[in-house]
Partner chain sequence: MKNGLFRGKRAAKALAFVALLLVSALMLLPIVWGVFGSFRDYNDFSLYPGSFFPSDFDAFTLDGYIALFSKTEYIPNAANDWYPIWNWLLNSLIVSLRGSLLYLLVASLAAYAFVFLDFKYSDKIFVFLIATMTIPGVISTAPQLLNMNLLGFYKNLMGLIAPSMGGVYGVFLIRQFFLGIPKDLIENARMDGASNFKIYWKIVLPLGKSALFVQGLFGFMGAWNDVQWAQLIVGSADRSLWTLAYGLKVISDNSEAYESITLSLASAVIAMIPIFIVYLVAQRSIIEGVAHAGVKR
Amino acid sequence: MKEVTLREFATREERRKSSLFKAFSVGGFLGPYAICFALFFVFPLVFGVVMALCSFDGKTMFPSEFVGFANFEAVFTNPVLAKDFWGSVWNTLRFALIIVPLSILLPLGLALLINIKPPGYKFFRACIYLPGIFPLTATGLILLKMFDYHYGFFNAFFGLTLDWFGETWSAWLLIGYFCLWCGIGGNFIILCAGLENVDKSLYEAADVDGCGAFSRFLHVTLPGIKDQLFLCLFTTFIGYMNLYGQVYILASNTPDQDAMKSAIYRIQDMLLGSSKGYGYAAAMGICLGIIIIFISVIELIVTKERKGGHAHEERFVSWQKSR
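With the form predicted on its own in mind, show the structure of this chain by itself.
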C-alpha cells in the first residue's frame, strides 16, 4: 500500500514539474511578443477609443472631458472636417482600387516568368525583391531628385519641361510608381512560393487532356495559388489604405494639397494641430478602420470557396459534351 502511494506521489510530482517546465517554456517564447502586442496594439487601440469619446485640453496626456459620440458626429456633420476627411478617404480608395490590382498582377507575371527557371533566374529573383529592402525615405528622395523640375535626370534626358510634383495627376502617378517599385517584392516572393507548391501532376494531366497554356493557367495555376493570391490581396489592400509615407515624401509641396492627402495623412495633420483635434483624429482613425474591416469582409466573402452544390458536376458534364 505504501509502495503504491509513493509511486503515485512521484508520478504527480513529475507531472507538476513537467507542467511548470512547459509553462515557463511557453512564457519564455510568447512573453516578449505578448508584451509588445499589449504595448503597441492593445493599449493604443483602447486608448484610441477613449480618445474618440473624450476631449483634451492639452495640459496632460489624459482626457479632460467625456463627450460621448460628439467627435464622431463632427466627423460626419462638421462641414470642414467632413469635407477634409471623407475627401482624403476617397483619394485613398481611388488610389487603392488602381494600385492594388497592379500590385497583384505584376508580381504574378514576374513569378510566372521566374517559375519557368530561365538561366540566371536566381539572380533576377533577388533583383526583383531587392527594392523592398531599401529605406522608404532614401528611395523617395532619390525619386524626387530624378524627377525634379529644374535639375532632374528624367526631364534632362528626354528634353521635357514637366513639373512632375506640381501637378496632381503626375504626382499621383509617381506615387503609384514608387509604391509598385518598392512593394511588389513581398507579393512576388509569396506567389513564387505558391507556384512552387502547385502539384505538377495536375499540369501533366492537363497536357494529356489537350489543355493549352491559358487553360492550364486558368484551371490549374490559379486554383493552386488561390490562398496566396488572397493573402496578397488582403495585405496589399490594408497596406495602401494606410498610405502615408509615400505621399508625405513626394507630394508635400504639390500645390493642390486637398487632392493629394491620403486618409492617414489627414489624420496626422489633425494630430499636429491643437490638442482639440486629438478626439477628432481618433474618431477619424476608428471610422477608417471600420471601412477597412468592411471592405476586407467583402473580399473574404467574394473569394470564399463555395462548397456543396452541383457546380463541379455540371462543369464536368459540360466538358464531356464539348469533347
Second form
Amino acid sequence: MKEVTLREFATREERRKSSLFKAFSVGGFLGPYAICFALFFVFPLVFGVVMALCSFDGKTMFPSEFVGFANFEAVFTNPVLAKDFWGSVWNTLRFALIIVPLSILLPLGLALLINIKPPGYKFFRACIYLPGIFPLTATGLILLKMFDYHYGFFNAFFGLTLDWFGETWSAWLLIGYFCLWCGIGGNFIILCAGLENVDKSLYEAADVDGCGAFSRFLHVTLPGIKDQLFLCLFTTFIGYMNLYGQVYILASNTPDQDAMKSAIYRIQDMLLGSSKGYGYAAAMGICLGIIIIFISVIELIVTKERKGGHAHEERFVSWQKSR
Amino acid sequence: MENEVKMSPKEARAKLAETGNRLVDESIGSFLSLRHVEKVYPNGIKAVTDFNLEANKGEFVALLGPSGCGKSTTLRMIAGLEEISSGELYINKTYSNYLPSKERDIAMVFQTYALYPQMSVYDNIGFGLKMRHMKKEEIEERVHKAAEILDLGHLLDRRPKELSGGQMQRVALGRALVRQAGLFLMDEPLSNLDAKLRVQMRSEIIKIHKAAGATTVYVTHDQTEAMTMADKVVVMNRGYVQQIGSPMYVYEHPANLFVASFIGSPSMNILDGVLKGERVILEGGFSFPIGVKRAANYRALLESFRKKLEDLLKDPEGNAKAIADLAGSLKPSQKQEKKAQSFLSKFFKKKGEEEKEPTPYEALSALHEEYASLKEGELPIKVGIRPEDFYPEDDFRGFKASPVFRGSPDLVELLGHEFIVHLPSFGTMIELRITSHEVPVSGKSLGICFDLSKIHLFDPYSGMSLMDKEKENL
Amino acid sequence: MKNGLFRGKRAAKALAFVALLLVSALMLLPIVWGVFGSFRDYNDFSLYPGSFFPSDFDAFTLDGYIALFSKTEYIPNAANDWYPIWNWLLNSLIVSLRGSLLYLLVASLAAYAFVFLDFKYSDKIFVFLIATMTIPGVISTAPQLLNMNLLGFYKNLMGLIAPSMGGVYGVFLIRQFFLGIPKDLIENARMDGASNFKIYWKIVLPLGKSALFVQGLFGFMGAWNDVQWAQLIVGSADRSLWTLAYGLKVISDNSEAYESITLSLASAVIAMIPIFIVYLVAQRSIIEGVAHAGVKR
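What about the form predicted in complex with the partner chain, after the form predicted on its own?
Below: every chain and molecule of the assembly, starting with the one above.
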C-alpha cells in the first residue's frame, strides 16, 4: 500500500467518516418517504404503462400477455369501448366547461363580498366553507332525499312533480348544483386570502388616480389576485376532469346511464368488473391523463405572463433622436 | 514534523488510535489555527481564499469587513456549520476539519440569538448542557452563575418572546457562557440592537470574554466594535484577508487602499497624484515633498510588484492558483465604484466585449505591461490623508506641516466639539475633521495644511501601501 | 364629502351583509333540512305542502338512529340488509387517523431532510418531486389497485392508507413551513450537541406543530370523505370492512322505499358529525391552511 503521512491519513479517515455519517442521517430521514414514494407513486406509474400494454385473462388480477398497443387501439376503434369512453370524456369535458367558470366566478363574487368585511364576515366565511368538508356521500344523500320525486322537500314545497334524477338534463343540473354547493369552498377561501393580500395602498392610489369602483376592480383587484385565480383555474379544472363521486352518488339510478357517465366513472366501472378490462382501464387512464396534461398546458400558455418587449423604449429612442 | 513522516496506512491507523482517533499537532503554539483555509461553494463561487490566522488562548479576534466579504463563512467553518473546502483547521492542537460541531469545544452566539421559542430562559441556557447529559444540579449551578453575571435572575422563567432585544442578547450570551467552551464564536451579535444598547453590550461581551478566559472570534461589519473590543483585527474583503493586526496598528498602518478607506470614519481621503523626484504633485498643481528615501522606497515597491507579476507569469500553469488568487484579489468588485478601485477595472474588462471577462492570466499580463511601461520620472501615486490630519493654517498641531492650500467648504457639519468640513479640492471632495474655535463657514475660503508625517502612500494598481518606517523620522 | 364616503361604505357593508346572509342560509339549508329530517317520522315527509321542519312535535322520532345502530330490520320490505355502522365508523377512524399520522411522520422527516440536512442534489430532487405533482392521478388508479393486491392490501384497510403515503403535496407544505424556522436555531442546537433526530423531535416538531396539525387535518378529512378508492379496495369485501363514506352510498342505494328516508338521513348525519366536530375545533386552522396554500407558494 502507498505510504501516507499521519495528516493525510487522518484527513482521509475523517472525511470518510463524516460523509458516511451524513449519508446515514440523510438516509434515515429521507428513507421512509423515499420508499413510500417509490412504492406507491413511481411503481404504479410505471406499472400503469405495463398494464396498458398487456391483456388480462380475467382469472387473476395480473397481466397475462403482452399485447403492445392493442388496448389503445381498442380504446380508439372498438365500437363499444370507444363509444363508451369517448362519450364519457365528452360528457366530462362539457360539464367541466360549464362548471369550472362557475366554480371560480361564484366564489370570487362571494370573496368580494367577504372582503367588504360586513359584521360577522368570519362566520359567513365559515358557513360557506362548511358543506365542502363533509363526505360527498353524506351531503349527496341529503340532496338525493331533498329532491326525491315522491317525498322530497323540494317537489313538495314548490308543488312540482319532477323526477329530478330520472331525466338526464335535470340530473346534470343537480350534479352541477351539488358541485357548486360542496365544491366552491376551497376556491372561495383561497380567493378571500388573495383579496386580503392585495396591497391596500394600491386601492388608495387608484382612488387618488380617479378610478371608479369597476376600474379599481379591473386594475387593482384582478391583477392582485391573478395568482390565486390561476391556481383555482388549474386545480378546479383538473378536479372536474376527475369527476366521479358526485355523479356516482346522484345519478347511478338515472335511466340513461350513457349520458351520465363521466370518464372516471367509466374507468372505475372497468376496474370494478372482471380483470379482463384492466388493460383497457389502464389505457383509458393514460389517455385521460394525456388529455388533462394537454389542456393544462394550453391553459398555462394562455395565462402566461408576457414580457414587456421594447416597444416603448424604441419609440422613446426615436423620439429622442427626432429632437 | 512528526505528522509529516511517511508511514503505511496500518501504522497510521494505530498511531491515530493512540490519540483517540484525533490528529493532534503538538507543534502548534496557538489555540486556534487556520491554515490556507478556503471555501468554494458547489456553484463555483469562492467565498474565502487562503485564510490564515493564529489566535492565542484568551485572545479576542474580530473578523471585520463589508457584507459578503466571507467573514461569516469563515466563522461558520470554524464552527463546523460549513464544510472546509481546503486547508486545515486546528482547535487546541486538534485537527478539526471534519469534527462535528458538538465535539469542537465551542460555543456560538448568533445574530438572531437563536433562542428556542418554546423553552423558558432557564431551559434555553441549560439546553446545551442537557444535550451533553450533564447532571441536573451541575446544570442548575452553572445556569445560576451565568444568570448572576448577566443579571438574568428575574427572567429565568420567561419565554423568549417576552424579552426585549437586549435581554434576548444576554440570554444568548449566557447560553454560550455556561458551556465553558474554549472558543467563543460570535456572529454579529449586536447588529439587531439599537445604538445605545450596543455600546452597553460591548462592555458586557468583553466582561464575559475575560470571565471565561476563552478565545473569542467575533464577526462584525461595524469597525467601531472591532476597534474597541478586539485584540486582533482581521480585515477581509471579497473573501481575501486584507490585513491582520492590532486595531491601533491597522488604523495607523493600513496595508492597502481597501483597509485604508474601510477603517476610520469619516474615511481616509484618497487623492490621485504623480510622483516627480521627491515631490508628489496633486491635481491642480499643488505639490509637497515626501522625502528622498520614501520616494525611492515607493519606486522599489512598484518594481517589486512588477517583479512578482513577472515571476508569476513566467510559469502560467505552475502558478495557476497563485495567478487566479492574485487576480481575484485585485479585481474591483461591481459595488465598489470608488475611484480607488475603478482604476483597475480596465485590466479586468476586455475592450469591446463588455460581457466577457478576461482570464486571470490575461488580466495580470495587461497589468504587467502597464507596470513595465511606467516612466521612471513620473509615477502615478495615491496619497491617503485621514480627516483628522488636516489643520487650519494658523492652528497646526501636527509633526511636520505641508504647504498650505486654500479652498472654500461646500458643507460644514457640526459635531459638537469638532467640525466635519467638506472641501472641494484636488479634483475631488475631501473631508476634514477640524477642532477649531473659529467656526468654518461654507463658501468662505480657508487655508489648510496637513501633517506630512501622517500621510499614506499607495500603489494605485496593486493598492498596496508603502509600509515604511521612514515617515516617523522624516 | 367625508360623510358621504362613510355612508357609501356603510351601505356597501349592509348590502354585503344581507347578500352573505342569504348565501350562507342557502349553503346551510340542505344540511339543516337533513339534520332535522333524520329526527322526523317518514310519514311526515309526504305531507302537502312540504314543510322544511317537522310539522309538529309528534313527528320527532329517534327511530332512524335506533335502526342504524341496532341490527333490527327497520323497514321490512326494502332493506333486508343490516348495516354494521359501528364497524364502519371504526374503520373510517382507523383509516383517517392512522393514515394521516403515518403520513405526517414520513413527510415531516423528509421535509426535515430537505430543509435542514444539506446533501447533494437536494434541491434537484425536490424540484423533481414537485414536477411529479403535475402527473394526473388517473394514470395510476388501475395499477395502484394491482399494486395493493401485490402487497396483500386488497380488501384490507391498509390498502386505503398506503397510497396516500407517497403523496408529494404534504411534503411540499411541511417543507414550506420548515423553511420559515430560523436556520440559526437549528445550527445552535447542533452546536449544543443535539443529534439530528433530537433537533427534529425537540425543536422542529414543536415549532412546526401548527403546520403539521393543518396537514394532518387535511389528511384526516381526505381519508374520511373518500369514496372512489374505498369502493375499489374494500367495496367487494365483506361489508364489515367498509368505511362509513362508502357504506352511506350503499344505504342510499337501498333506500328506494320511502320509509327508509329517516334512516338514510340519520346515517348521513352520523358520517358528518366527526368531521363537524373537527371543523368546530379547528375551523380557523383549516381555513388558514387552505388560504396559506393558496397565497404563499
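Whichever C-alpha set is largest while still superposing within 1.5 Å between the two forms counts as the rigid core. Numbering follows the first chain given and starts at 1. Every value quoted in this text rests on a predicted model; they were computed, and no experiment measured them.
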Tell me whether Phe69 is among the residues that move between the two forms (Cα shift of 2 angstroms or more, core superposed). no
Does the distance between the two CA positions of Phe294 reach 2 Å or more between the two forms, the core being superposed? no
Quick check: Ala34 between the two forms - does its CA shift reach 2 Å or more after fitting the rigid core? yes
